[in-house]
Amino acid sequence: MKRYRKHDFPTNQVRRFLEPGPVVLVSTAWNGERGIMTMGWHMMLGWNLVGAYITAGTHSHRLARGSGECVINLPTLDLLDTAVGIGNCSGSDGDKFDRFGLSASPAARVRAPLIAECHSSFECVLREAHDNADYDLFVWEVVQAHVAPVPKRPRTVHYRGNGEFMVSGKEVSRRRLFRPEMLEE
């Protein structure tokens, strides 16, 4: 078994090594306005319950917080420049959905928007939110998930800070190992 030679790492740069998901695009609703905010701080908490931090004072914080509901947008790769470009700009300088030219198709459990352009939605209600000077983290309930049956596997996008990514790819399985009760049907 191969050993690391490891050396001292900025402790504010962990993330780049531990971010735990793909880049998403939040869309959210209130009020008669609409957004969309990138997102690459995300976390599962359970089996449909999401974890997510959203800057206070932000348009998205204000219509996600107002409503109570989201919808957790999955893109692949070919939307790359475009999340980049969503997470440059603030909703309150006018609609990303037009701005981007993306499509807002109804959802049905939730006033937020589906992006038809994004692989998956999951549409989401606020089952509580934790708000403090270091960060606000609202946890999200998936009340309703719509996943395209192809590719099977999106080739997503995750965020390793300084402006880089990875993209997803080879996938290998060790389901062999596992005991029969620890994996899912």
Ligand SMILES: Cc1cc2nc3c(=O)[nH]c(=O)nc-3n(C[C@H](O)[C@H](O)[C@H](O)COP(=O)(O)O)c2cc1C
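We call the rigid core whatever largest set of C-alpha positions still superposes within 1.5 Å between the two forms. Residue numbers count along the first chain shown, from 1. Please read all numbers here as calculations on a predicted model, not as lab measurements. What changes on going to the form predicted in complex with the named molecule:
- Once the rigid core is overlaid between the two forms, R179 does not reach a Cα shift of 2 Å, moving by less than that.
- Relative to the superposed rigid core, N162 undergoes a CA displacement smaller than 2 Å between the two forms.
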The other form holds:
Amino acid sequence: MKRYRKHDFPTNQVRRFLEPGPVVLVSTAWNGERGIMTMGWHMMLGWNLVGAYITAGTHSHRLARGSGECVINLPTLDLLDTAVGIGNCSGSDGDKFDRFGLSASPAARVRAPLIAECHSSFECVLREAHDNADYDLFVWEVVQAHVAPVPKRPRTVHYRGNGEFMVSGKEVSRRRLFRPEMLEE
Ligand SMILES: Cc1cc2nc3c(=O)[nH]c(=O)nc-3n(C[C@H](O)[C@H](O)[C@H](O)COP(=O)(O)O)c2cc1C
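Go ahead and give the structure of the form predicted in complex with the named molecule, now that the form predicted alone is out.
Following is the full complex, with the preceding chain placed first.
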């Protein structure tokens, strides 16, 4: 599997990758254990804040809650089968890095590892966790971002439910219709 060389990236620009709502792989580590989950239910809540639903009772929930840290990794289309596999088993039954042949590389600010085979990795610390009967919402602050410069626009996958995915593709620009202060550069 291809590994990406990632560079530091401004944390206030992570929307470029997360705002379109791609499937991500969330890595965690706590108390000598590490885990990975597949996630479709996340959203930007500000420039460097991400809301995420992590089901109570999962291995990832325990590690995320215990450590207060995670890494949100962005897989590309070539990792789709791996992402589906990761999302259909539990880290309680064995280490998913080993099981799926993924490489853990050390993060700069958190103990959870980056996934080397992912195009981008966003190190996060927990700002808030809401545990209630209906949903388990985590609010993550991105404290360090790592992005591969090539490809600039990775082919990401977007879950529609029921085992079906959309793949990112055509880019269109409407910069000319925006007020200048609405644009970042
Ligand atoms: C495409 C896809 C998207 C998923 N999205 C979420 C999600 O947003 N939140 C969640 O809690 N579980 C989601 N899951 C299920 C988790 O990935 C799964 O429960 C998790 O991998 C359990 O592993 P763990 O016990 O090792 O944490 C998704 C699974 C797939 C295949």
